[in-house]
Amino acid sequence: MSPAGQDVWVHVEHLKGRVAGHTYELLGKGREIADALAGRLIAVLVGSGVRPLAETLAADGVLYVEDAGLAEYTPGSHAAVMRALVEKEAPRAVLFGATSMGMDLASVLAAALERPLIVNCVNLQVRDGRTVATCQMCGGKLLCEAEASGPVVVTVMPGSFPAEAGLAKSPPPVEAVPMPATLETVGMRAIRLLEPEPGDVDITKSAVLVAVGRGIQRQDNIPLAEELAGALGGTVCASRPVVDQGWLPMSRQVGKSGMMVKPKLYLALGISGAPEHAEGMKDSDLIIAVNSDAKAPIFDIADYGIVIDMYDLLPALTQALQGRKA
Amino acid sequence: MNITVLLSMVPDLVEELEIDASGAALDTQWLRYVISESDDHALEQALLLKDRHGASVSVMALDYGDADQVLFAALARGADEAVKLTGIPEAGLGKRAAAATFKEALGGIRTDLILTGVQAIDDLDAHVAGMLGGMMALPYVGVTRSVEPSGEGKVLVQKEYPGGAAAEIEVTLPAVIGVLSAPQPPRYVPVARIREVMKTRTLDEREAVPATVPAEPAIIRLFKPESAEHAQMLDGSPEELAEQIVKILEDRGLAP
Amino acid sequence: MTPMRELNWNIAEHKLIYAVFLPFLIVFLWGVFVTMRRWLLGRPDPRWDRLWERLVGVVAQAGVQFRILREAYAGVLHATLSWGFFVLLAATCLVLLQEYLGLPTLQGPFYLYFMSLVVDLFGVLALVGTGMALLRRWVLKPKRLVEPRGSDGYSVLLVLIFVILASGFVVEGLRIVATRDPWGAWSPGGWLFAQAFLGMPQEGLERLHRISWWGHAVAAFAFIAYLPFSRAMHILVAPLSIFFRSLEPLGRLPAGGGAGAEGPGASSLRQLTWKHLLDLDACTECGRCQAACPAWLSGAPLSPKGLVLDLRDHLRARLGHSNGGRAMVGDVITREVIWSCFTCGACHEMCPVYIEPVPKIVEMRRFLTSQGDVDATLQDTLTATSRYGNSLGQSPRARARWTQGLDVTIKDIRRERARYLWFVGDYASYDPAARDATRAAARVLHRAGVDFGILYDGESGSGNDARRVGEEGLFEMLVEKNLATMRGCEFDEIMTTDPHTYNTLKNEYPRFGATWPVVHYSEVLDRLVQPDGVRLTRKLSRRVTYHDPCYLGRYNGVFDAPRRVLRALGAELVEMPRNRRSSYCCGAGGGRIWMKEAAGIKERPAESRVREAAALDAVGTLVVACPKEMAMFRDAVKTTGLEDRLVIKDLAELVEEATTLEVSGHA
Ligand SMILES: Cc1cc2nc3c(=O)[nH]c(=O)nc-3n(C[C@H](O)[C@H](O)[C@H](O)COP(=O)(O)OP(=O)(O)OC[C@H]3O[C@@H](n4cnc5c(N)ncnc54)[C@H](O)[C@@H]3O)c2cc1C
Ligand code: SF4
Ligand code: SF4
């Protein structure tokens, strides 16, 4: 049995009774780190009535804190609990997702416990007993490799590691921990959860955008793009010429005179990548461009490029995605 | 309500970023500083509170980069008071040291609400706001898209979650809020007004109290991602290509 | 017997006319007083310089009406109507001269040839003009008269004028018959009417004559009394607006109202100048401005006529205290209207009475900008411009990046003297569509041995468009930055590729002490292709058309230099219907290139323009001389599907084509 001082903890993020996908990515990576440090991998699950979630977590153990006051997430209550636990058990590394919840908890915890904080990591490893993290800085224009020899708090970009390794094949041992902190002094109270307005196509809010340009050629072809967007769980948007033709409403236009979007995925189909268009989408997390012209400027801003007639690719892609879902 | 907004300058990404000879820091000679985007929103959020509900807004920045310019612009936009913390190294401070310095400076100020951007792009521990909350042991909520007063000594914030969802949380003051965005984009302030303010107003300069912070993680190296220039081209038959795309999406957790 | 006519024949009680006239006169004077008092609401603006030039303008435009006559139908109807009226008025005054000064104006050849024949013919002309006007208002109804709202007031006036003219002829006709006037036929109009009364008993003739005489007089008086309250007021105010017109170049925007308590720019009528307010009453509602306005024609909510009329209503309501608390900016003139203007100046060019919409619009923009009330994209642009010195938000260090990979090295004028300081401008430096033309210009100039240099990253945007969106402080900041650099350089002339830049350097920088001559590169090219310049042996046998950039042509009168260059290249130049002074804006000006497109745009100006060019017979090239146009027109040929009909070429690119061909011909 290794000392708790070498343990790797993963904060389990959950909302509406579901574990966020990146938690499994963290567990998968956490496993490697814990092994390298010869510590245990512990998942920390905080909430009310969410014990069943523990069963899916691939870890050496789950610390489960249950309290009615934790039913609705607030940064204050969860930070108080995490802080008390970390203070007591002193794990080596505490991993959070670089998400709305994780950012809050990690930064408060690191400051309160005077632990170093490394955020927005895309890679983590152990070298000579030190934790080495690679993280994104300056809007992805720079990567920074940093190391910490002692205890550390880390946030990890979702999508950095595969999730499979973090999914439990058999339920892990769960240790129910008595509520370690008081919630009276956290100074905040959850009021309600606001759902995004349904039916309202606000492409700036869509995480996945399938963008069509003049390469789509005819209005009749729009449904093909819609089908693909459906398979991806995304929304169709367009360059200006397509909107000009009246094939899609103005609210779908991306670019200088349209919307500024920053989705997780921007799939550009038959768009040349004129600066007026690029202006509106170049900050997307992942850009995949499909264009029949190898010299199209869109390839300068895309992460991945494919030179092909989009109509050859569309059916195959839609099918592959649908097949995967089924 | 007394609001203090903390403003930081970060490298302007419009300029090509250069790494210095040590390989572990940005070459400041080539740096151009701008106000951190989320700090800009934090200021806007404070000014909206002032406009709509009445508040006094004071802004504070560490003296490096274009601190003067940023503070004067904040005054021109409607802040009531601007504090510049002097005695800061030319290249600024790490975010934790910055948070600690702000904490010391805030000690002597009566403030109900501390607003600052949820993250700065230029450091390993980007979250000045959250760290300040932790250090001051004040309630802290980050990633907000709106802050409204809510009864005596409280504010109601909307904290963003992915996919357009949000949580409404009531926070007891004094508190620290890490703003992601204000309900409306930062207002434009005409150049003439900034110039006017530069002539008629002065910054409240205060010597920063050196703060001790735990050893920060050591930066081994800074480098540019390799494929930044051109897309990585995929090849193959339509079916193979489809498969490759699905794989990429899966790797990023984007596959349905 | 000497030809003559008896004064006041048959009207024994004619002295009564003064008593009858008095109330009408009082109403008239009151109306004039009220109107003029309204103008005093505005702030001062001295317009008393160069009196002679001003007077000549009044004679040419209010008298001869050159501008009005640019249009056939409307021109003729207005000229006949107004000249007819002038002459009849003059004749009436001449009658008074005989009555009070005893000058024999109703006797002899003067009476016969002028007072009878000429005056009568003018009366007929006026009657014809009135008929044409009524036909136009009631039947033809051209769009520009009825949109965005009609000007019904004119119908009443025209009918009244018709009554006055017709009754005049009736009176004359009756007199001719009743007095058996031997010279009756010398008054052809009256004579014609006389035919209707032949055979009437003398007593009846005289009675009817008296009635119609009084009727004629009362109708004329009614017209006079009604005048200040009607559309006819332009008869009095238009000469004033022409007299007090701006004699400054169109490209030199007046300084604003300054920062008073209400801030810079104009948020209320008080902050406009008295001349702006006078303009509102001078407007004839002819709609010529609107018919030329690219904003209106593209479907934007701005019509310069509509703007003037809305402001006029606001001015009138304001004094009647019935404006219901409506704010000038926002309520009366909406933000959409204010931001729609391209500042192309077509409305200034067209207006027969020299009304100036652009400075009014810019004053309102100044107010909005001072309030930070700008659209998101414009805000980004302004922020970028103040931060980086260029509107594209790019690194100032990359300003001269276009010179990379050029096989010629360009002098850094900050270090080396050159004849021309080439002020490149934002778009020409950064915009990918424009950069090729910039490079071509550099190569051509270099090859021709022109001695020039650029400021490299010492150049900032000129500020022309910043000024036009009302960001005066930003403009001044840019001017100061540029002048600080330029003052340290040695050169003789400034050359620009961007007409917008050209305009402000030439017209607005001098106020800050920049006294260098400014030339456009088309003018430099023009010098080059002259016989003693570079020889272009190989001719370009293309049919091309040329688009006059607003800020080069209409604003600064450079029309011929680019055309001469094209001809020298051997190109066959075919003019578009809207050319030179009536060139149609490409839609980039006035900062519009930085703003979100207005909702409901039917046809963008650039699209209308490329269609116009493509409709020319066998013309395959549209030549531009402005880097912004490159982006606008290249986009427009795509959106209109005219890509294979029309290519967009910069003037410099064509020159290069000619010289390159020559070189390769030798090789
Ligand atoms: C002031 C201004 C504002 C503007 N604002 C915007 C804006 O907000 N948004 C915007 O999008 N544009 C805007 N534009 C227009 C912009 O400059 C471009 O014209 C526009 O983005 C081009 O759209 P596109 O890429 O769809 O068309 P194109 O440039 O014509 O590109 C079509 C592409 O499709 C490819 N293609 C054709 N057929 C196929 C096929 N079968 N399979 C795969 N690829 C194919 C072609 O190779 C080509 O690269 C603006 C322009 C100006 C001047
Ligand atoms: S300047 Fe041009 S766009 Fe503006 S109102 Fe006049 S004609 Fe219309
Ligand atoms: S502003 Fe001038 S051109 Fe326009 S309607 Fe009035 S008089 Fe005519």
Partner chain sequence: MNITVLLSMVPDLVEELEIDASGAALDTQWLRYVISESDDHALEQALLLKDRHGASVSVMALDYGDADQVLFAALARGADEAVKLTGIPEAGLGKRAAAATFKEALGGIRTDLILTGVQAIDDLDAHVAGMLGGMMALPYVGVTRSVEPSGEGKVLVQKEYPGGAAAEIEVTLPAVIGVLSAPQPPRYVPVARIREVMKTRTLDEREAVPATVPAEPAIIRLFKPESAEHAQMLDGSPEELAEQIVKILEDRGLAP
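Fair warning: this is a prediction, and the values are worked out from it, not measured in the lab. Here the rigid core means the biggest group of C-alpha atoms that line up within 1.5 Å when the two forms are laid on top of each other. Positions refer to the first chain, counted from 1. What changes on going to the form predicted alone:
Relative to the superposed core, G166 shifts its CA atom by less than 2 Å between the two forms. With the core held fixed, G234 shows a CA shift of 2 Å or greater between the two forms. Once both forms are overlaid on the rigid core, the distance between the two CA positions of G97 between the two forms is under 2 angstroms.
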Given for the second form:
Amino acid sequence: MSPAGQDVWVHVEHLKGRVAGHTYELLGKGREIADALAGRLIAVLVGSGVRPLAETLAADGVLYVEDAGLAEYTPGSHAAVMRALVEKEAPRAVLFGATSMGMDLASVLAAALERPLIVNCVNLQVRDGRTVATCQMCGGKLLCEAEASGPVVVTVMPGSFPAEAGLAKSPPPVEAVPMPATLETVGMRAIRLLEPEPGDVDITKSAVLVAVGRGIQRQDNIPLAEELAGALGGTVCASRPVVDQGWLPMSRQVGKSGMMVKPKLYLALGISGAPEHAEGMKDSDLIIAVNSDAKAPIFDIADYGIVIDMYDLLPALTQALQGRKA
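So the form predicted together with its partner chain is up there; where is the form predicted alone?
Next comes a single chain, given without company.
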């Protein structure tokens, strides 16, 4: 038995019958924290008809709450359930992803229970019995440490920890918990899920990405990157300024407010390397940066880099690649 109040809980985020990848990251790190506190690691799965998802969760146990009113996510309904569970069991720490859903729930939960809330965490440890989190500030430009000696709610940036440790090798024990809260007073309900029209590529599945930033200068120059991507068998993606201009769709945006990608090759063209963008691609197997500014931050995380005007490089590189295929 673990000491009372020393368990670590992980909220299981899911959509359309799939567990969100960052949940496994939280479980892997949660295991370390629970062991350091001599507590248990508990996954909390809330929904309807998603019981099979519990089998993939590497935890000492899974609390499963099922109700038809929980089939689609709404902040009010899911927060009511989480609050009731936490009030009853009083875990030491509750971990959420720093996503739209996770931030919704974490903020409501912390306020309702008057618990400290630590946000945008990129590292987490136990030091002298205290929970210590390293957090991003100012869009990732600064890091700070926050400590909590007692119960705490934490949101963790996706991509901060490896996911492998959070995947179960065998199904964990699952406890079906009776609905702990009433949803009658919840003023919001989900009617239907609106999704973007199909047709664009999924950059998270591409092995080769050619990324363009401010250095592309204008929309008419994007075909140069597309031609290079074609020669490499890859896909064009972009930093936020390019998407904000409407030159590429949101589905192509890489970064904190876009997609998290881990391709085998990430070729960054005219990208400065702001922390918001680096957050989404820093774990790529191989990063090659092309920029005319030798002091661009992208060179700090690149495996290889070249200081050159991309318009001097792109045509020659594309031609060379196409020539090798001929």
